[in-house]
Structure formats: structure tokens, C-alpha cells
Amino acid sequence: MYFGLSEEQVFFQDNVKKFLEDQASLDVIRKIASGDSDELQKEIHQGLINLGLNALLIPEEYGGLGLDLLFAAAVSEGLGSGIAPISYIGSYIMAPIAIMHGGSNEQKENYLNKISSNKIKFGVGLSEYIAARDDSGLEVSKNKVNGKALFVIDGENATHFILSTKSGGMFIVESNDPGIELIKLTSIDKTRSYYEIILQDAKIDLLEKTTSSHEAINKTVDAGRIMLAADTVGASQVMINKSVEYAKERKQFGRVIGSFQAVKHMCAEMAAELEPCYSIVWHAAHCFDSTTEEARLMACQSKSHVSEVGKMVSKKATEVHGGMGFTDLLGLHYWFKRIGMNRQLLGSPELVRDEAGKIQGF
């Protein structure tokens, strides 16, 4: 039996594979890190909104493409390999999936279908429920919040943003909103945005089937899990591929570097760990939708051990480089820093092993 990516998944992430390699070279991902170009960044994402990643999860009925989490993840995988600075787990994936599993049916009709048009854009902050801070938390009442919520996920150029209570509860709240402050965040990965904010009194619509049920934030947290591993495996890839190369035409001693036993056993430990990751990063995304009872398991599995993975692959991948690894000329350091953020938004690997741990009885 065969077990992977079908046709279809295959073509998909290769159209945005290219079309990143097309329009995101190395010399625009500097320009937008470097904060010069937004329109940039604006036109990358509208030619990525052109293939329909909007609307990849969203129900036909609303406007969508009607796929599933594996086909997402594909996606995913293709984003990370082009470390693509645009919104997707987050505004995307997260977003339709609280509003499909934790909307009423007339927030679905108005919510979905607007994100399917590309009307509205989404950012996602859940760190309250994943992992509390004692300096921040929100507090609802009579459909007002009040508080701080940090680690939002692709806020740039938001409309609204869903945001959670530390039981589980999810809501969301208009950017343009008066009781709404934007604070951005410094982070290392400088191809997409972080965001805290800080809300007075701003009015909320309350997902209802939220409040009764930690079903629909489970699902949305496993899926951006998910989402992170994939394109943890995709930039770590490329992180391999640009190894190889590069000791193929190193010289030292006379000899290129990829005939010297060390760096040929760096090379090949960095292909045998990522190798199965392909297959737990597939199966976590095939039980999302087809097997529920391991589903969330899963999940916790691909993101932690993909995690672990990925860093041991970015710092091999840039001694492998030597000195030249550590320069922005070869711009290594790029893929390095998503591979390290991915490796934190929704739950350190340790946090997540603990999760895993809990699930299974332990």
C-alpha cells in the first residue's frame, strides 16, 4: 500500500515552490527582512492568495476549495522550503478551523466566506490556553475583554484576530477596534510577523461552541502543530540540499570537503532524521481528518520530534557551511531562525512531549 503525497498534493506544492523560487529569491527575502519592502511582501502573498491558499481548508458551500489538512500540509512544507514571508498557518489554516469547529452556523456564513474572497484576514494568538504567563491572560465579560495576549501569529495587516481565554474559550476581535493596541514584536525570524496585544474593553463575537467545549481549540492547536512541522521538514530540507552542494564544491587541502569522512557523515545523519519526518508530518495530517482518537496524539508527536529534528539539522547544516554559514552572503541563517521559531509557537517540544505524555495516561 502507498502512503504519501498524491499527484495533486505534489503538483500544488510544487506550483508554489516555484513560484516562490521565482518571486522570493534570496536578494527579496533580505529586502523584506529588512523591512524595505512591504509592497514586496504584499505582492508575494497576493500571487500565493492567486493559487487559492486562502481557501484551501474552507467547505465548497462557502466559497472554498474543500481539501484536507494533508493537502495543507503539503503546502506547508513547499512554504518552508521557500521560507516564504507570508501569513498562512495562522490567517489560513488555524483561523477556518476554529470557525468550522467552534463557530454557529451564522458565524461560518459570514466568517468563512469572507476569508474564501480574501475580504478579511486573520491572526491567531492561543499562547493563553498552550502555555499562560503570569504577566498577561484576558478576562471576558459581557462580550467585552480585557488583558494581553502575546505570541500572535500573522497579524500583519490583520482585519481580525482570534484569541483565547486560558480555559479554552475562543472569540474574535476587529483590528480596527478603539480598544485595540498593536505591539510588534522583535523576533528572530524576520519572514513573518509576531505580534502582542494589549485590548481595553474591546467588543468580541464569541465563538459559541467554544465555551462548552475544548473540542474545537484542541483541533485548532493540533492543526497549526501540524502546519509548523511541515514547514519545519521543508526548511530543513533545503537546509541539506544547500550542504550537499556546497561540499561538493568547498575545497580544502586540495580536496573538496564532501570527500572528507566527517563532513560525509554530517551529511548523511541530517538525511536519515529527516527522512521519516516526511511520514509522521503525513500521518499526523491524515489522522486530523480520518482518525480522531489519534489524532491530537499525533499531532504532539510530529511537532516535538520534528522540532528536535530540525535543530539538530540547522546547526549541522551551518558547521557543514564552516565559516561561511554564519554570513548573510549565503543568507543560511534565514531557514536557521524559522526552523527556531517553528520550534517554539504553540508549545516548546517539551510542553508538547508533556501534552503527549497526558494523552496517553502517563
The other form holds:
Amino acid sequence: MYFGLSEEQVFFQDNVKKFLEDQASLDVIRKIASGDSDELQKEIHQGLINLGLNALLIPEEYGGLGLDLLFAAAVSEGLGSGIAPISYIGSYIMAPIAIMHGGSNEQKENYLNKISSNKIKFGVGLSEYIAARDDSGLEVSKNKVNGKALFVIDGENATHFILSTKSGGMFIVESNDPGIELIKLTSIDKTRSYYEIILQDAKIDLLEKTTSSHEAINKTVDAGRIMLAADTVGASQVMINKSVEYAKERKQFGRVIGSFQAVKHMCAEMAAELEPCYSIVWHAAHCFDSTTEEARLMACQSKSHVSEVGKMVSKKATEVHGGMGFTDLLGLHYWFKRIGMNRQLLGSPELVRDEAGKIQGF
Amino acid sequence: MDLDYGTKYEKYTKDVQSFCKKYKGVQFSDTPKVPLASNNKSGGHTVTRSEWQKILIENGYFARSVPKEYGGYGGDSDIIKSRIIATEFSNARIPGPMAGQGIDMLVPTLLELGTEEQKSMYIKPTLHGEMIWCQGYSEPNAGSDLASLQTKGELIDGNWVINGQKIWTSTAQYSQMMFCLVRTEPEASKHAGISYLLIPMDTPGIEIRPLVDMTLHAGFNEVFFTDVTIPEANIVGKRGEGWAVANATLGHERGSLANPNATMNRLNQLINRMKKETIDGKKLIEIPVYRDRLLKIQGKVIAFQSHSLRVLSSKLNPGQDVKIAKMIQKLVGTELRHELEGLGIDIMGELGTLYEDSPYLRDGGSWQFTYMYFLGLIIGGGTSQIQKNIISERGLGLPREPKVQGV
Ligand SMILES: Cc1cc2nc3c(=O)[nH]c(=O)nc-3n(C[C@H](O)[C@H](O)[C@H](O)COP(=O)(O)OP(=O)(O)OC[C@H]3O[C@@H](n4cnc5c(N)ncnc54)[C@H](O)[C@@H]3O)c2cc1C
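Let's compare: the form predicted alone is above, so bring in the form predicted together with its partner chain.
To see the whole picture, the full complex is given below, headed by that same chain.
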């Protein structure tokens, strides 16, 4: 029995972290966040593609690396720790899974090869399936779609989108379709982008196996949720590390603040809550890979539980830093906001817990 | 228990109500400089913020007990009336008076400890919103341990000459004046060497560098002093008494950071939002998990408001013991408001993450802004941890933490 990441997984994760430390310093993140640095963002994206990020999950027969979701989770953790300003969860995890589980052989042949060779890139919008807000929703008839999708992720430079109807049918639209309009949304999280998509008689390529079964869309959402949880774990760990470092250096009342029990306890509570989050995320990814019965429950609970812990960590870590934590000087808020965003994506905690209940027949 | 204010307040309540009716929907023609200043937008009268201050003072709805010669209403100090005003304004959604460190902290300090000249010079323009103040207390190495501040003031030829640096100075960039703590007696012990000075912000030698905070606004600043020279008379209290003077006002600040009426208004706004927002067409207010979270926090908000009544009552009934009840207000009030704002985000899910000028933005993005802003207030004005130290040591009488040497 061995519970943990493999050597290769740790090695790859370290490479991702190191790459981001070198290429996506806080100064770079600030520039990207202020919106005038598309080039820098593209370079970082390309660098991670060179590491193989786009091909992780795609089977070798389609030119991919054929790795499993636990591997992808290890990477997501790394990306969260470096608040990577790039597409990942939608483009390279959810989209391939949707196609692998929902697509016909022809569709797999067509799309997966192109994702692994970086010829196409997907944005993903399944909010209408999970919880439609405002008056969003998509209607499919024949091979056309009408309506609007909100909070589409990884839409930056996407050539295609995977969207869904309320009833869980997933389909692909091309971003150069004359019937598609993209509207950028501004969220607190400036490290990644979010879109509204309005569709008017846009042509669709329906993922064939998704009309009769929810299996593919559930797999896609589960994977996305595990990835978000892993991202939050990575980001939370950085907030804790920064707090501990700061508490060892900052002096008040003639002593380092880390010598006050109040500060020590904040740090210990954060660590105590976060440690099991690694475990649940890895375990959930493992269940996903081995398609055990509890896979769906684990995916839901990892997302909702880690979201709660992330919220606590992001608050306490800010508090440990005092006024400094509230400023842009240390940039701590980029992690705070990333964690805050992850919490709401693909279902906020209450909604995901509700789903966890239904999965168990409660 | 007797919650009736008595018949003598019935007419007063009616008067306040008719004022509120008259000014229903009053709007400001100038934009707020201070974060969280109320920004009412619903038609009706249009006034500048300063005009509004004057209208409120004329009617005795603000600066009630401040003497007329200093620009106040010159009435008796009647906390029941103040309470009625606050409640009626809040019910009618009429903007209250301006807040800010000048009004909340400096004015009470000057009334208590200022010279005649200081009172007549500063109070009136401050109440009228024409003189904005900032609080120059914290320094890079003096936050929670404020008394270790090092900004130096020397008396040279009848002037104070100030050198050093302040940080986290809210609104310094818009302020005409700063009330500032400065070390003037380097020989004296930590607390006994500090003086409380009033510094015009246009004095040569002051440099202000705005600091962007997590809300992405520059809410506060670094302020640098190089040979800043001000008259000797700009001191409140005596030399070396600044710590006591400042403590007189820290109490005012802590009371004003978490206003229970504002929290109740925000709760009501949340309820309205939940009646409108839907998930898959179903109203949030009807979804049991959200409903329970709302009602749970409503309990806390009501408790906090009731609590403020009890603290108020202690001012009328001097025998009432509210020692700890008062000490917890900053801690509980700021934590509660932060939690409430977080719920506003959670119920809206992804919509709740939208910010700045995004399409689909709800309530101007104020749930995110205030969620972060109140995390700032949990830290500012004495952190939650410091509040807990105060409650346990001064309130509950627990022993102080032993001094640790050499860490
Ligand atoms: C939004 C905002 C507005 C502000 N506005 C102003 C202003 O207008 N004017 C002004 O002068 N200042 C202002 N401040 C500064 C504020 O008063 C300080 O930030 C606050 O007192 C904390 O000091 P610090 O930032 O140096 O943190 P530190 O004192 O360094 O604290 C860091 C951490 O150590 C903990 N800690 C420190 N000492 C102890 C102890 N003895 N026991 C247990 N834990 C301890 C703290 O709780 C905190 O978690 C503002 C701050 C904020 C966030």
C-alpha cells in the first residue's frame, strides 16, 4: 500500500512550480492582471505546453501522454501554488475527458489529436448544467444552438468551446462560427479569464454519447472539481508558507510575532485543516482513475470541503500578515482571490454538497 | 426591561420621520472620496455632501451636542434621540452624516482635550465635511505595538520639526490635516515620550505615496516627513501625554468601525437579493441551505443590534455593568460583517465573483469589495488577536503573556 504522489508526479509538479517561479513572478502576474500583457501570458502558456500540459490526459494513440487524473491533480496543485495565469482545467482536463467519454471514435480522432499537438484549444462552459444563473441556458435543435452560457472557463484564445444543455447534452461550437459572440467578464481573479457566450443559430457538433447518458458530463464535471480543489490546495499551501515565513521575521513588542500563541495557533490551524485536503484530493483523483463506486462522491466532497478550508486559510493568512496582508505590496491577495474564485466555479459548496447527497440516494 | 423611550420621544420620532419623508431619495452630486461612504441613488433632492452635513446639523440630526460656536447644533446630549435618528434614517434609507477619522475621532478628542483656539479653528470645517483628516499613528515597525513608534518631533525655535514615516494612513491623499503621534521625549519611557500633533498636509516636506490594497483601490498611504515644520501650538494635551490623548480616541474608532445599523441594512439588502436571484429558475430564498445560512446570520445580526441597545442603555443607567459587552464590539462587529458579505458572495456563486465593471455585476460589486474591506477592518484599528488579548486580559482578568526575551 502506498498513499501519495509517485516520484514522477512530484518531479513533474516541481518542474511546473519551478517554471512558474522563473517565468511568472509576482511582477509578471501583476502585469497580466492589469490586462496589458498578452505576450507574457502567451509565453507562459507556451512554456507549459512545452512541458506537455495540453497532452497529459490524452491517450498515447491520440498523441498524448496517457497519464491519469492523479497526475493531473499534482499538476493542478503546482499551477495553483504559482497562481498560473493560463488555461488548464477547462482546456486540457475537462475538454479531453468530455471528448474521450462522450465522443464517437471519429470525434476522438478528430479533436484529441489536435489538442495534443496544440492545434486547437477548448474553452468549457458547463454552468448551465450545474446551476444556471440569471437567465442563462442553451437550446439545441437539429444541429444548431441558441441561448447564452455564463462563466465559460479558459476561453482565452480558444478555437472551440464545449458547452452543454440543462439536460447534460454536450456539444462543440467553433469560435469562428458567425453565430457566436464572446463577452469578457471581469472577476476578482485576474489570473484567469471568464466569458459569457451568446449563441444564435451556431452550428454544433454534438458529442454523440452525451444525449442518452450523463456519464460523460458527470466525468467531466468531477474531473474539473478535483482539479479546482487541487488548485486551491496548492494556493492555500503558499499562503500558509508565506504566513509562517512572515511570522518568523516580523517583530512587534520586541519579539517575532510567531512567538505569540495567537499567531502560532492561526498557523497551526491552517496547517491542520489543509493537510487532510491533500489526502482527499489525491484520493478523489485515484477513485476517479480506478472508477470506483465512490468516485463521484469523492469528487464532490473534495471540491466542497477544500473550498471551505481554502476560505479559512485565505482569511487567516491575510490576518497573520496584518496591514501588509491587506495591501498589494506582497501580492497575497492574488492567492486569496484565486481561492475565492475556485470556490464558486463548477458549483459553490452548498450546491456540490447537495449533489453529494443525491449521489448517495439521500 | 422597558424598551419604551417614553412619551416625550413620540413627537420627536414623528419629526424625524417627516424629515425623512421630505428627503426620501436624496442624492449626492459629488462622488465619495472615502470608501463605503453611502451612495444613495434614487431620485429626489440633489445636494453636495457638505450641504447635506449642514442640513443635518441645522435639524439637530448630527453633531447634536457640539456647541453652536464650533459649528454643532448646540443641543443636549441625548442618546435616545441619536438612536431614533439612526433608526429612522436607516429605515427610510436616508444617507446618514459623513463618517471618517476627523468626525469620529478628532472632533471628540478636541472637544475633550483641545484648546479653545483648536476647537474654534478645526471643529466646524470638519463637521461640515470641508476639512478631511487622516490618522497618522501606525508606522512600518509600530502596528499592534503602536507605542513603539519612532517618528521624531523636536521643538526648535518655537516650532515642531518632524522627521520619520507613517504607513497605512487611510485617506491621507485627500486630507487637509493629520492628527499624528510623534515621539517628542526620546529619553522618556515608551508610552511617556509621545505627543499628539496636528499637521496641515500641505506643509513642505510631506510626501504621500498611495498604497493599493487588495480591493485594488488606494485606500491608504505611506506618508514621509522630512523636516516638516509646524507651530508649537499644534499639540493636543501636553508634551508626552499623546498616548493618553490617542487612547481617548481609539475607543471612538473601535466603536465606529462596525455599526450595527449598517450591518442590519446590509442584511436586508441580502434578503432582497435572495428574493430576486435564482438558480435554475428557483429563488434563492426558497432553497433550504441558503435560507438556513441567511437565517443563521440574521440571528447574529439581531443579537448584535440588541447588544448595541444594551450598551446604549448602560449610558443611561450608570449602574449597569457592560465592561466586557463593550470590549467585544470591534471584534464581533467586524467579523460579523465580513461573514455577512461572504454569504452575499456565496449565494450568488459565480455571479458573486464579478468585480469592477463586469457585465452581470450585482450591487456594484459591493459584496466582494466589502468582504475584502472588512477583512481590512478586522486587521485595522487593533487586530482581532489584539482584541482577544484585551478581552481576556483586561476583561476577564487572565494573566498577561509572559515577556519573551531574545526572540
Ligand atoms: C484597512 C486598514 C486601514 C488602516 N487605517 C489606518 C489609519 O488610517 N491610520 C493608522 O495609523 N493606521 C491604520 N491602519 C493600521 C492598523 O492599525 C494596523 O495595521 C494594525 O494595528 C496592525 O498592525 P500591523 O499591520 O503592523 O500588523 P502587526 O502588528 O505586524 O501584526 C501582524 C500579526 O501579528 C499579530 N500580533 C501582533 N502582536 C500580537 C500580540 N501581542 N498578540 C497576538 N498577536 C499579535 C496580529 O494580530 C497580526 O495577526 C489601517 C490598517 C488597515 C488594514
